[in-house]
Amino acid sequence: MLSRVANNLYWMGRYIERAEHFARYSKEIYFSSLDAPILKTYDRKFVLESMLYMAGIFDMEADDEKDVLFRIGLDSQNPNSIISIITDARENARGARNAISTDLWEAINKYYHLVNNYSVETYISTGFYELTQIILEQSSIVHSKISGTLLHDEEWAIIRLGMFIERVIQVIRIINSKLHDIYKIEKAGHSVTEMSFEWTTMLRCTESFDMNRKYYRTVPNKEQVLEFIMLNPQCPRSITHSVNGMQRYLLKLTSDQNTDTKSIAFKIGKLCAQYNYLSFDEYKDDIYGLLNSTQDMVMEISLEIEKKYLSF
């Protein structure tokens, strides 16, 4: 496989992955305060702060909601909106064209045109609901086509490397977002009993709620949910799953069992071990910590991967 092409395999999974969570973020986010107990989070600005800082965006007021709402959705000229990522999947995808299927093109090319053409004075005024749902239904139909059209080989394998990775990334951005969204309520005096609520937003944010309540059986609080959302193995949108799905695509691409602390093998199974024995009650006091330092090594991995594989 060429470098070229297993690079814009790569960025195509991690693009895909990337507008997925966004747009599910945004959504919850945006619709659970329409039925929030609590008046902060209710709140039109405290929603539209914490889409903004999920998106990275801090050089803008949440003043006016459908400028932030163009900003992070249709706004080409951002890099990181929605269409600007979704078009940064679909040039990679025309990048390794001849490496995938006619099936899997036509879908994200579709999943492209429908969110290109969607109407901005539409999606500015009624039509968010509407495009983040195309945006989530159009992720399932590539992840369908990525799975069950392509040969399972080193391509297949890149582009799933690139979801994993990426994945990581995202899940941590939720956790981290709420986690500020939370500090924010808490500051603002509201008892522990009204959390219940920002925990289960949490869950939908990550679509984990269900699965959570068939797990735990019990009201959502702290503890469980960072549990579920960050150590479950069985949890398809956990930190856990996620990191062992780095290390089970990355080995598709190599056999290389190399023990040199400075190889990437090494240090994914180091970041798999880590989280495949670590409990609650050792990192709930630093969750921060713990999600800034996983994040940091899942961007070092990512770089070493792109050099060593990637470069061209």
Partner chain sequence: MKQYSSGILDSYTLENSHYDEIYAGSKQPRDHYTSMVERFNQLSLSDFERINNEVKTAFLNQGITFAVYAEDKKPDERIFPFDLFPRIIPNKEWIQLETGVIQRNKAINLFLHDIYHKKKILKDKVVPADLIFSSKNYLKEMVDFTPEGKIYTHISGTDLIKHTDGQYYILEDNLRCPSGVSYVLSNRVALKKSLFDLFDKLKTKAIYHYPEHLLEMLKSVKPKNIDNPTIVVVTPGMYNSAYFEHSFLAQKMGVQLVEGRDLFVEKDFVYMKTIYGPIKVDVIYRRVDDEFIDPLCFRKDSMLGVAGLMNAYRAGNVTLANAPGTGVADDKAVYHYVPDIIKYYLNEEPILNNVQTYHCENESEGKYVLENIDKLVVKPVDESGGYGITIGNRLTKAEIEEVKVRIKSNPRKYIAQPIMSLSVHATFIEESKEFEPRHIDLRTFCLMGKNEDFVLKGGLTRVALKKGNLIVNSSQGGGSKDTWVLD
Contents of the next structure:
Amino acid sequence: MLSRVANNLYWMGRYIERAEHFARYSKEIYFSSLDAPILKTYDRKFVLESMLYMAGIFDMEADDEKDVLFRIGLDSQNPNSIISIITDARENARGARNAISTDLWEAINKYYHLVNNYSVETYISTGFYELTQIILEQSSIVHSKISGTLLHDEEWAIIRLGMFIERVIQVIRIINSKLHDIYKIEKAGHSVTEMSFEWTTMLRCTESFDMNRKYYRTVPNKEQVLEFIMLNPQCPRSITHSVNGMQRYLLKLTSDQNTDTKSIAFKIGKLCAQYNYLSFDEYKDDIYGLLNSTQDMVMEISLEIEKKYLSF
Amino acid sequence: MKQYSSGILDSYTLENSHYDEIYAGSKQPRDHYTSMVERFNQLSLSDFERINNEVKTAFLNQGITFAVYAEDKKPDERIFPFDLFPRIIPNKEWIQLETGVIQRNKAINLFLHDIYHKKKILKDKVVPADLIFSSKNYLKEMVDFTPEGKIYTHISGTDLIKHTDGQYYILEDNLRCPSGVSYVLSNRVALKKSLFDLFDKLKTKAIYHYPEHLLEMLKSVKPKNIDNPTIVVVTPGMYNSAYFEHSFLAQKMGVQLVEGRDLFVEKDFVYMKTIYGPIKVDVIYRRVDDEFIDPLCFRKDSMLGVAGLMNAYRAGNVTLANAPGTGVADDKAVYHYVPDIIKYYLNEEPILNNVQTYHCENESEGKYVLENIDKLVVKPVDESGGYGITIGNRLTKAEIEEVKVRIKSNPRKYIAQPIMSLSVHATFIEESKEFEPRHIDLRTFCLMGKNEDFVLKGGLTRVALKKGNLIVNSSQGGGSKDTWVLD
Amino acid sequence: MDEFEIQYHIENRYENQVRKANFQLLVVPESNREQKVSELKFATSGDYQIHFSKNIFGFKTIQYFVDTPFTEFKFSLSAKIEKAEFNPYSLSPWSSFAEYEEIRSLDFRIDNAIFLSATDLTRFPIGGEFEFPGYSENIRVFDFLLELNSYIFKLLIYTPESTNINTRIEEVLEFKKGVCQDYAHLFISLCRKNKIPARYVSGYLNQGADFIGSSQLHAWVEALVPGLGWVGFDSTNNLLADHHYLKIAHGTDYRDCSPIIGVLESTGVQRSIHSVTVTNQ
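Let's compare: the form predicted alone is above, so bring in the form predicted together with its partner chain.
Full assembly next; the chain just shown is listed first.
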């Protein structure tokens, strides 16, 4: 595999994953806020601010709803908008066109055209739900083409590796962002039911609500939710599951032994060990600290992967 | 005689001034078109439009698009318009085309070898020496170097038209990086999916195996002492207008598609950079122009090339297809001499006709051109893509004067030809929702390897979609048709 | 028999780090009938693997492929050359008419086409008020070339750093200033204008003999005299190239003979220092 193609595939995987999480997060917090029990989250400006926070846009006020939706959704001038992320995914797929299957290429290309040709007018007036839904559906088609139409070799492994790295980063961002909202309203003192609504939203943002209900069979609360989306290895969006995924696909690329403490394999292995044997009680007082150190470690690993495999 | 009472071709109006591929004189289709016309007349307009739209969406989703670049604007991504009504060439006609194309390209190869070695044809005054040495495409880097198997033009595209007299004429040779073959293959796939029952009545020759022939040809010209050559396709990158084709061919051949920056040369061998280290490359199908392939040798500012590639090539460690320096033979001024070149090397009469060509640098021919610009097509000798062409009977008086000034300032740069009347073919026009006559030409694709010469059956029929327009290039608003050689 | 010792040194410093580079050096003296390289040593600033290749005219080039980052590149060559003394003044056995006929013949023009075609750097400008020596069937080619040599020598003032490697002949004629490659390009241009094949030569010049241009790599011209072959003319010094001239390579113009070409992955400017010493043992 050419290093440049590996680079394209890795980033294709990351952007596909990023678009999906971002679209889901925006959709969930926007629509859950419409009938939220707590007035604060009812406040549209609060929701829009949260969406901007997630999009990494800090230079605008959340005054004009249509403007905010446009900036985070279809503004091709904004490098972090959904359309920009999908364009990046598609351009990376195009750069690696002959390394991926025709099926996968066509799925990604169609995904791009559906979003790119979506009318801005419709989107900011009535189409927000429809567009995010298109993104989530197209995204799962792309997922199925990745698992079903590619040879499960190194090229496939590097796409999957990119996706899991991005998943850890996005899940951490989502938890951070939602925790940020929750702490703001928590100070005001709200009932358990009211708070459970907020925790439910966090689960929905990571598409883990149904799984969580099935697992705990109770109304979601802080401890269960954070334990579930951070630590539960059976939940495909959890950090534990994702770092295990990173390890699985990295090992398809390298024969490095875990014993070399400077190797990427060692660093990922250490991260996996930490998450697989962690209990919520150990870090419940410093959730931000754990999230930040994990994020730093994943970023470091990502840079090393780029240096070792993807530079040309 | 059967009457076609209510078909979608009913409103088609014949233009008697051109050769109509389907109809002879009256609205009676020629024999080889009868069943095709019958089938299209069974379609309702709404069915046809639905199928047409499906095909367009499929092309967009498959990424069969090219980018049109305009200054300070995001590139516009367009599909290459595809017309569903296929162009048919009877087998008898095709055999003549095929043998003619092979004959022509064989002679051109011998010509290239000669002008880069003994230069006999120049010394025998068959082709003027100055014409060759004044060409910027004559590369000193190729002098006295013999490419593997003496093959220069591994892949060539010969453009032909059919004139009012029903005869084919060669329009030009494309010996550098001719493109379009991916459209031929994609058009066929699209037509098979959308109008599959056409294939029941008429049997067309298969074309799907082109990539296999291409791969075999590339293998056959591998450097000596290599058993299993590593073959790559080199593209200028995904912003090149033919990127779809580059990736298409690489994928269908199952070889790597690489850019200049993926390659490097060490000790006169070429390597590609992979995640597990360098892998040696033996045969390069390059879709990058000569002047960009090696910054050590040609343009120093080239970001597309590979430093040291020409050294590796001249050391015999890598094969380039096509060879550098072939452009000297597809120069429009050399075109005029190709019939003589065929006679000189092969001792045969040319099978395919050239269009009469006037050289502006020749005093008497130049004079004729200046006096008859309104009856001539004037072309710059070193441009491709249809740029810089003027068609005499379309020019205003002021424009004619402008053209004259341009020719006088650099006569070597221009040639002129009679305005050839390209044949017309029924083509669906979306604005009028009707079939209308449009001008077409034909690009054939010829492969020359050590073991076989191969011409793709049919080729790319290009359509000038603008009414009355004669320029069929995609960059100038052209479309294409599937081309059937009847079995 | 003379023996020369040559030291060639180049030092390139880069504003920003260079990630990767290909260097091609054309600085090794050729071995030919009159000169023999008896000793050859190279050194570089890094532990780079040396590779020899041949350029399109068959001259030995040195290649370095560097894929570890660097900000300076140093190269030095030391060589010993044995050079036979010879008299460059020799008469062509041909008459001026026979020479003229040969030069006009199609075969001659075709066989020497590369050294007869103008290049960007040797294209003769249109216009100008100069009365350059003219060539005709009554003049021997050798005599014409001698006249041309001294004409250019008198016309131009040798002025270091007045021009660069891309300077066109128009500019040289306008300011009447230049360095050895400008003298050579003008000489070549006038030869080719008169259909006499001419090629650019790069090389070293004996520093003990007080010649102009010997402190750096030198450039002169070889022209093809019918009946004699290629003869070297140095209009910078108004001399014929003799045993003081140690040839590296020839080509159509400077661009075929650049001592160093680098293709770099980097940005920003670079500064180069070249130094040459040539001593007669």
